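Here you get one chain, nothing else, as structure tokens; it is the form predicted on its own.
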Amino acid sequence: MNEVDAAIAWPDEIYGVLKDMDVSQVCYVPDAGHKILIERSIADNQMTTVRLTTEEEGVAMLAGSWLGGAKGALLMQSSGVGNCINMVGINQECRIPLLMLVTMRGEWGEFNPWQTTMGQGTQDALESVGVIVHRLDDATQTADTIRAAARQAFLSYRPVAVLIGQRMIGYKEFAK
């Protein structure tokens, strides 16, 4: 796949990997960066999707899903990572896998200064509580990166996050 096709297809590649890895639970806070992936998950009658009011609800929901025998993924934006930091302790202490797919803000081309602080601190915040972090900045590496992260989460019983760079999702334009 060439770079142009990959830049367009990455949400579908993530969806395909989630299906291949038997992920049947997807929870999310609505996010333009994950729009296509959220739509694919909602349309799939073999996936249960839950719209969250805040990101940490997804950490607890997916712990319950795992205990009930289902694999899940939490979709969120970098601004929501701070909401999850305390909740990730349950995953660490109980060895419950958690796959987080995080679209980044506060990076390349960001117009909103409110997004910058958490965007710049996302990786450090996650790593400081023991989350394994992978970066995805090249759309041609989407399937490999998501598959590796999912395998690592589900086979090592650890929280793993993939940070999807703002260069991949594109920056938002400020509407006047």
Second form
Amino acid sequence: MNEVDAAIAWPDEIYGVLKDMDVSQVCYVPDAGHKILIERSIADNQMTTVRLTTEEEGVAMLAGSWLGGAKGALLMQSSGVGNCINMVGINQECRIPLLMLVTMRGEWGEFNPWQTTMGQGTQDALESVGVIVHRLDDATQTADTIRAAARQAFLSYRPVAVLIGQRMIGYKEFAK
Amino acid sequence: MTDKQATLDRRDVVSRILAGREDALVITGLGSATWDTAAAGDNPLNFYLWGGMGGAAVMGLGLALAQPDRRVLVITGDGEMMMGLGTLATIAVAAPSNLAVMVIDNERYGETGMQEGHTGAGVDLGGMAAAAGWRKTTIAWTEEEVNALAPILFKEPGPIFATVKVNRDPVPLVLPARDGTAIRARFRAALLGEKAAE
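Follow the form predicted on its own with the form predicted together with the partner chain, if you could.
Next comes the full complex, and the chain you just saw is listed first.
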């Protein structure tokens, strides 16, 4: 896949990997970067898609899903990562997998300064509680990165996050 | 905030309810609800939370969605539930028919010095669940109401939100296993059998 195609198709690539990894539950707090993936999950009758009011609900919910034998993925924006920190203790103390797909704000060409604090602190915050972090900044690497993260989460029983760079998503432009 | 007196004993309530569990899956919210459930008798299909405050009910949601043919009961306290108020909306929208949540409400934060909680000042958790759209909400103040609760929690279509008002008498500390890996491995083996290793 060339770079132009990859830049358009990466949400579909993620969806394909999630299906291939038997992910059957998707929960989310919306982000524009996850729009297509959320829509594809909702349209998929084989997937259970749950909307959350705040991101840490997804951490706890997917721990319950995995106890019940189902694999899930938590979709969110970087601004929600801080909400999750205490809840990740469930995953760490119980060795329960967690796959977090985080679309980044507050980095590449950010327009809204209020996104910068959490965006710049996202990786450190996750790593401070032992979440394994992968960066995804090149759309041609999407499938490999998501697959590696999902494998490590589900096969090694660890919380793993993929930070999807703002460079991949593009600037958020506000109407002038 | 109310003229009614909470006289129910929390240990007696949890024991009575769990006597009717059959093969139900149970998740307990951290603190007193975990101790109450352990005191009622250990069971491999109990998942005891020692942390993750605010996450018990929505953890029950994930489990209920993954196991649609099994009944899931979350037992938690009023403070733990208060920290996860948003989950009342999340669960209402997801609408799992096999999930019930029972809040053991002593209107206090029992693990930290019995400080009064929000329900002690009149906040109505069941009312919030009803407003969010839970299929059924109910409250128990008496033994008769507790006895009527078990068949509701384990048989009626959910999501069901039950509040049980209990007294504040001290109870003996009964602690279950606290090694999370052991709790989850045992739970998964009992529920999933050989598939637990996948």
